[in-house]
Structures are given as C-alpha cells and as structure tokens.
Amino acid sequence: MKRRKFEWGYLLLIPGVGYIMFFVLASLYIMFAQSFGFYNYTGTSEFSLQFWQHVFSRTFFDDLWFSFRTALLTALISIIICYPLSLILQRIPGRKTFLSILKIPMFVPALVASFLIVNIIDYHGVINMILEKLRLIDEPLRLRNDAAGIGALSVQIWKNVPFQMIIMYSAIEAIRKDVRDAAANLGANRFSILKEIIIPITLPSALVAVIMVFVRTFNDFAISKTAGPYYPTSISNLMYLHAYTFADWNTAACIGVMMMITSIAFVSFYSYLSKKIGN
C-alpha cells in the first residue's frame, strides 16, 4: 500500500481554522466545567453536581418548551413560504430586483428588526388600528407579548424567510433547464415535474435550511426578549437571567448545556428522519 504524502499546505488552514477551533473548544471546555461546579466566581470551585438541581424546574421546561416550539414553527412556516414563492420568482422578470428587496430584513439587525414588528402588532398598532376602523374588533388585540408568543413568531419568521429563500432560490434555480424540458418532452405535467424532479433535487437543500433556521431561532434573546410573553420566556433569557441577576454562573452553564444538548438531539433525530423519507 502507497503511504500518502503529508500535505504541508494544509498547515496554512492554522491561522484561521486553529484560531477559531480554539476558542469554540476552550468556551465549551469552561462551559461543561463551570456546569459541574468548577471556575465558580461566586463561590468554592469544586465539582458538584447542585447546579444540575436547579435546572430541572417547571420554569425551566416551560421555557425550553416555548423555543423549541417557536424555532420549529419558524422553520417549517418559512420553508413552506419559501418554495412556492422561489418557484414563483423563477418565472416572473425582474426577478433579481424582486430577489433582493427580500434579502432586506436579513440586513436588518434583530433588535431593530423586533421593535419595527412590535409597532405592527402592539396594543395600538397599526393592525389593531386598521381592525377597529373596519369595525372588525371593539378592543384592541393583544398580539405582543401575548402567552401564545404570536409576535415573537411573527418577527421570527420575517426575519427567516430571506436567509432560507437565499438557499432554496439557488437550489431550484441549479436545476438544469434541458432536465424538465426533457420530462414535459415525455409528457410530464408541472405537479408531475414538481414532485419527481424539483422537489427530490432541492430536499436535502431544504433539509439544511430548516435546521439552520431551528439552530439559530432556538438560541434567539433579543426578538423574545422584546416581542415574546412574559412567561414562559426563551431559554437564552432564562440563562441571562441567571448569569446577570442571580450571578449564579453555574447554573446559567448547565443551562447552555442542555441548549446544546437539545440542539443537537433536534439536529440529529431530523437528518435520521429526513433520510428515511428520502430512502
């Protein structure tokens, strides 16, 4: 068997890669170890296993159940509005004027882009204004801060749509032209041309964009923060909580555990189904 030469070129990754993989590995290492009682700033430094104790609450579920709602219903709303509406704009002109005024709320930041959706949907809102000049609703509507977090999901969603469009768009747009002429050639409807070439070509794109969006919206703290109820709240504030006000690092560290822990599970139980639907 031929040894493989070392590739010295690789050595130049180092710069980037190492610096970035040394920080990702030294926050992990503090966080696993400040979780077990370790490098605790407020109080002895020994393992222990009490933090863990605090962290299985009611609270504690109520809000891990509240983000990992809203980042599935913001990943599955989003891709559900971005394949129709990436199929739509392959076929009207204009498409990349059209394109870009979509990817605007991807350069908004989630702070800015919070508050600009809380004065749409706040108790004297412009909704609620236009629902009580229709005579539609006697009161106001809550829809901000409302217990169903409606709003938070709202911005969540808007704030998504683009960053997922940016992926489907490519990915339908990649399909060869002369591959659905040949299948409308051989007598193949749009449904059909949709459902056994467009739609098995483009999953495994709209796979990715679904976790990414799930990724990103179940670490989310500004946009619950803002435009979410007041309880339960996000696990990220939960966890800022903890670390802020309480200064009880140890337990905000556990928490980022189970964050992770979670994300993870989510990430992997969904490619396992994502390939038996595929298979």
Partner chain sequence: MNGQLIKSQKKLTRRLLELLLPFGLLSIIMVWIGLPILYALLWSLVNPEYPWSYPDLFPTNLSLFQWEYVFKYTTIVKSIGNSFFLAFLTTIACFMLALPTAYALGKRKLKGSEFFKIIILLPMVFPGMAMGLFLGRMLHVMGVSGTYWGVVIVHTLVALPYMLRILIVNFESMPQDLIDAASNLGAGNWVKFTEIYFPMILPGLVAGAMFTFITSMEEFNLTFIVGAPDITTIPTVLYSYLGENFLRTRASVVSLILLIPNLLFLIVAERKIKTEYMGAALGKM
Second form
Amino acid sequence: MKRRKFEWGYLLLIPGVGYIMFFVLASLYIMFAQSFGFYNYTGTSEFSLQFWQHVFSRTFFDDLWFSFRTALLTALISIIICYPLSLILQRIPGRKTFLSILKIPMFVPALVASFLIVNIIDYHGVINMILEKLRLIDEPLRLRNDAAGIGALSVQIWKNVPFQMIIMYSAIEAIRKDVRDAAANLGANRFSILKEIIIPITLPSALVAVIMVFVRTFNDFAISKTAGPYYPTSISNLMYLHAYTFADWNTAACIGVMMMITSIAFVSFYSYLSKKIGN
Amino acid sequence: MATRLIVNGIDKAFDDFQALSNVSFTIEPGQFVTLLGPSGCGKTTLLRVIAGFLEPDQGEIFFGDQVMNEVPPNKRNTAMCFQSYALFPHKTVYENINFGLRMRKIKVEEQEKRVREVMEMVDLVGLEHRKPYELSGGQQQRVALARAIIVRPEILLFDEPLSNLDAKLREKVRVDIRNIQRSLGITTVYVTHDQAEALAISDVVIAMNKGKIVQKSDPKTIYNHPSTKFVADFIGSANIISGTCLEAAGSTAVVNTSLGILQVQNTGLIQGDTIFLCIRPEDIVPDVSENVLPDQNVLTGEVLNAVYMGSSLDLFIRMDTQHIVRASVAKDTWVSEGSQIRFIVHPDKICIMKG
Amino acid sequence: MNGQLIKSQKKLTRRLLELLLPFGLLSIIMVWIGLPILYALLWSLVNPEYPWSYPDLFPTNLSLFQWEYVFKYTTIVKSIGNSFFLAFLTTIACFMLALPTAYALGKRKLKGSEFFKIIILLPMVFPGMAMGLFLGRMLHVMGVSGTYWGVVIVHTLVALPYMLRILIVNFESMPQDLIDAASNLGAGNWVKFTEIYFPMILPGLVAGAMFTFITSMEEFNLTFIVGAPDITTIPTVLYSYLGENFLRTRASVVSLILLIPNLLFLIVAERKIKTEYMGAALGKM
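Previous: the form predicted alone; requested now: the form predicted in complex with the partner chain:
The next block holds the full complex; its first chain is the one shown before.
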C-alpha cells in the first residue's frame, strides 16, 4: 500500500485565505443570524421572521430605487462616454499621456472625489457661475445634495469613467490590427468594422465594466451620503441608520443580506454571460 | 478574366527608414508571383501597399489599366491571407468565410451556394459552426484561404501564410494553394522568406533586398543563374568565390580564384575583370574515374567533415588555399574524414556574377 | 496637376485634423480632471478677510491661512499620523500573510487553487458598509473596536486581496527553469530563497505594498465604523467636513492632503509597475 503523502502546501493557505475566510464568514454569519432574530446584543435572541416582514417599508423602496437608479445610470452613462473615447484615443499620438491623465480620478479616494466635484457644482460653484455669466440660467442651480441625485451621479461618473476607460481601452487595443485589416480587405468600411468586428469583440469587456461599476456604485455609502440627496439616500446609508441611529440591528442585517445577494447575483450573472459570449 | 498588376516606381519610407525604393514590376494575368527576401527587405510593406493598407510616397499601383492609389482598401478587389490568419475570433467558420460576400451585398441564396462550394474546395465541410479557436492551425489556415478566394478577387495576396504550420503540413498546403490558384486563375502575390517555398510554388520569383528588387525570374533561372551574390547566397546554399579573369577567348574564359585556376563559360568577360563565381554544392562531383576530360575543372582538397543528411552527404572540403568548399554528393558515397578528395566542377555549372 | 492638388489639399486637412483632435481632446480632459483639482486648491487658499463669492470666477486674495488653521487648531496632524501609521502596519501585515499563501497558490500546483483564488475576492465583493457594520460588531465583542488593532485588522482584510493577487501573478510568472537551474547547480533552500525567489518577487512586492498602503490610506467605511470616534484618519476627518455641515475651505485642505500620496503613487505606478500587476490589482474577475 502506498501511503498518500500529506500536501503541506495547504497549510500555507492559512495566513492568506484563512484570514479572509475567517473574518468574511464570521461577518456573514452574524449578518444572517441577526436577520432572523438570533445573536442579538440586547434582549432575547430567538428565531423570528418579523424583521423580514417589516423591512419592506416605503423608505426601503425609495432608497433601493435611488441606489439602483444611481448605479445603473452611472454604469451606462460612463460606458457611453468610454466607448467613443477609447476608440478616438487609439488613433491619437501621445495616447499614453492621455491615458495617464485620465487615470487620475481612479486613484482619488471616493470622499475626495466627492468633495472635488461637489465643490465645483455647488450653489456658488464655478459651474453655476459660468452658466450664470453666460446667461443660461437666472439663478444658481442646486446640484449638491439635490433631490434628483445629480450631485451623487456626477461624482460617480467622474470617478468611474477612468476605471471603465482602462478596461475598454485595453479591450479595443487587444484586437489585432490584422483582424481589422482583414475586414477592410474583404470590403468592410469603417462603420462595418465597428459594427461587425470591434463592438462584438469588446462586448464581453463592456459587460464586465458595466457590472463592476454597477455593483460598486450600488454598494456605495460615502459618495451618496456626502453629495447625494437627504432623502432618498443610499441603501447602504439606510442600513447604517437602522444599525446606529435606530439601534435596530436586525433590520440592518436584513438589508445587508439583500445587498450581498444582489452583489453575488450580478457577479454570477456576469460570469455566466461572459462564459456564454466569450470563448 | 484575370487582372494584370503593375507596380510602378513605388517609394515608401517610415520616418528615416526607406522601406521601398523605386520598386517596379508587372505581373501578367493569372501569374503566381512570390516576393522573396529576408525580414526587413520590404516585401510585406509592398504587399500592404498593394492591398491599400499603406499609402506609397511615390509611384502608382495599377490593377489592369486602373490607378488604385486613391482607392481605399475596402474598395479594392483584393483578398489577403494573413500570417496570423486574422480570423474573426467571435464569428463561426461559416460567418468568417461569408464576411466578404455580405460586405459586397451578395444575395443570401448566392452567398450560401458560394460558401458551400468554397468549403468543399478547401475541405472544411462539417466545421461550419465551429469558432476559430476550436480549429487546428491547418484548419484555420484553410478558413483564411476560403475567406479570401470566395470574394473572387482580382488580386490574391498572401503574407507568409504557412509560417505558423509545421514543416510537413507546410509542404502539403503549398501544393493545395498552388492547385486552387491555378484552377481559379487569379493573379497572385505571395510573400515569403522561405526560398524553398518560393521555388516550389511560383511562376515568377522576385528577390528583394533592402527595399529594392534584386532579380525577377522564373524559379529555375533564379536558382541556376543568380544575378548577384545576395541572390546566390539567399536562395539555396552556394559556394561564392571571388576571382580575376586571366584570359577570355572564344566560348571559355580562365579565372584565377581562391580555389585555383578555373575554366568558366565566357559571358563577355574581359581580361582583368574582378568577378564572383557561384558553385552550387550539388554541382561538385567527386571524381573516381581517374580519366579526366580536358575541359573539366579538376580540384583536390581534404575532407574536413562529412555530414550525413539522409537524402545526401554533405562534405566540407579544405582546399590547398585554406578555402572551404561545401559539396553535396550522393548519399552512398564512401568518404572518410581527413582523406584527400578529387572532384570535378563542370564549367557550365559555374555561374558568374558581377560584384 | 489637378489631381495632385486635390490630393495635397486632402492631406493638409488630414494633418490639420490630426493636430486639432488631440488638442481638443486634451483640453476637454484637462477641464474634466483639472478643474475640480484647481478649484479645490483655490478654495484651500481663500483668505477669510476677502471672502470669495459670486460673481468672481477666481478669489481676489490668496493666503495660507486655511492651511495654518487646519494644522494648528484641528486634530489633522494626529489623523495624518494615524493614517500613515495604520497604512504602514497594514502593509507589513499584508505582506506577512500574503507571502506563504501566494507562494502556495502561485507556485505549487494545489488542487482547488481556482476555488481559493475566488475566496480571495470575497472582501472585494462584500458590500463595504455591510461588512463594516457586522465585522465591526464582531470586533466590538472581541474588544478591539476603537483601537489601532481593530483598524489594522479591518484594513488588512480590505487590502490583503490586492497583495495576494499581485504576488500570485508574480509567482506564476516565475520561470521554473530558473529555480531548477539553481537546484541543479547545487543551491539549497536558503540560497534559493535569498538569491532566486526574493529578487524575483521584489517587483511584485513593491507593487503590492504600494497598493496596500494606498488602500489603507483611503479606506473609509470600515475605519469609520470600527475606529470612530477614538481613531481618526484623514478620510474620517474629511467626512466630518462634508455632507450636511459642509465646511468648504477645510474640506479642500484635507482633500488635498489625502490626494497627494495617491497622485504620487499614480506617477510611480505608471512608470514602474508592470501592467500585469495593475491588472491583477484592479480585479479582473
């Protein structure tokens, strides 16, 4: 009988994978348990569905809609900006410099980005001043913490365009020049090359870009708290309020569970689609 | 209804690098022409100029009697097989082959008929719905070929199409390409750096070096009568020897070379000319008969190495002048390394080149 | 010839377009990126004795008053110190934890390594505030809430995936031939580590350390939940100046303080860090 050798490599996983698993699974466990009434800090702990029954309030749906709408608009508007920009950038001398400058917002922390944009779109911000000087508006527009959420949306787009830009730029760059030449050689004009070659090949990357930005924006707390409207706020903020302001951790846990499920759903939707579309 | 291709005085520079200078030639309708040369000689640049991907700085390209310079690539009726195949990765075999027909707005029934015909021709039937990454290298190559010929181009262009295949397959595919081209009668320009491929496949070989055409001849002539040292050296293997003409009278001339005194054919030499001689290794014949004809060149040397090549035996022979000559002799010749050898070179087999 | 003329005219228009298009694009990008930063800078230099308001596009008088004020009368100096101290500890912790695991996943062909690579992504997918709240609760129970330990634990959790992914890519791209050659020439484990492995993971290590450092510097959600109110970092201070009690001048000073390390990082990253590490860190799933 040959004795199976123990693979010592698995022990090496403990510091990295183990650390992550321990803390993530522990928080997940607490979150799930609390959403069903267990593991309370005060009072009794017992199984209960009442928190799930009461979580779906008017505020919840308003905030959910706000987060969802902001995330969707951010992802879509950013990709609409990114696609043509990446195409143009491919053909421009000095594109490396352009790309480096464009990357800046990606490295700006969310809160700083929020301030930078809020500062120029504020009631006395430079955008309002210029619009007034041009006599396009009679009095300054309220764009910070505005009810429509334009402030938060602007910050998100500013921060996420570079991120999508990098994905789209490298996707387009990765198309071999030969392939484009072959299409031209077979009679495709510029529009046909775009429609038949570039867009279909880069579609999976565009999907990655859209879904990643969507998930990030959907889960955002800081930007919508600082630049977004006072009501409705983000779903993250609602969860925070339940936990800290109302000390209702169970409802907060229900919201957390739903956010987690949404994130996972989108990420698996993405991997399913990318497997179907890509190779 | 094949087209004549005329390349007239083409210049093309990339920044400081002169890729093509004053390149001119004509390809007759239906001819299969190879552009042969080392990498960087401008052959691919020329092909891309013909296809319209590059604009020449000077000169014109004619298809028949039409100037093509201002015509964009998608409006030129050429079809190109790329070195990388350049198959559309997201399209199936069928969609790849059909692409050119769709761009030309051919009727759908007609498209289906032609795709079927071409797929039979290149032996791809049954693979219609595969994606390129599911195919072997040889199959990908055939899709690229099918995609090109289906549009019935005026000029068919090949950019080293076989360089990604293994040696065995390469030999088979080049015969296939030749047969298909012949049956369709399309004027063809084929770029390669593989001299054996060029000789095997072409009607005409155009040898290029440093952006210029060095020689344009049929394969036999270019091999047997290279016009320059470069061509002699690049195509096949050759012993290239410098020499001075001692005497030129009648049909023969006598040349003093580093191998010794040689008799050669008189191609209008004058006494005192400095020339280069090219002797192909297979034209060096070992002499065992002992009876020497007066008009033969008989030489002796020491066999340094005898290398068994399978189909032949290659000898590296050191002459008294220390010059080393390569000879390719019948595989069953018995020679031992270190022994002296006597060999014959017929004057007809010595090719004379100017510097 | 007429044709020649048309041709040269066409060429001229194309040249002109080739010049104008980049210039136009550059100006748009400059406004897009530069304007917000410029105005933050201007606001941080406003002299309170000459208030800046409509209709002036630029402040009439500049001074360093706001910077002096923020440094003298707020807790910013302590927060800056905290931020750097925490980032430093987090980087060391991430390196120690990531090195053995990255080696195991990148170099040893372990069964199920694909699965473990997905596990590593979890902190990147977990909604930030949800993880903050419930992990925060757990750390509270453990008694490390509001301490440096607690904040280092959460920062490490957030930054570890970056370090791991970069080091895994690094280990994977290390040619086995080289290691075999060293063994073949008689190198023992210690020599192999110091002379082969370590020099070869150094670039990945530097890249990973920079990502970890920056991630820790800008982390807000978890610091806010776990650290506040005892441990303040630059982002939590900035947060207190934004939102309903919007303190524009102070927020601009703090924003710029937080922006400096990141922009420095970007400049270094653009020049030194290999694109595959950047790709790994940006989380191509």
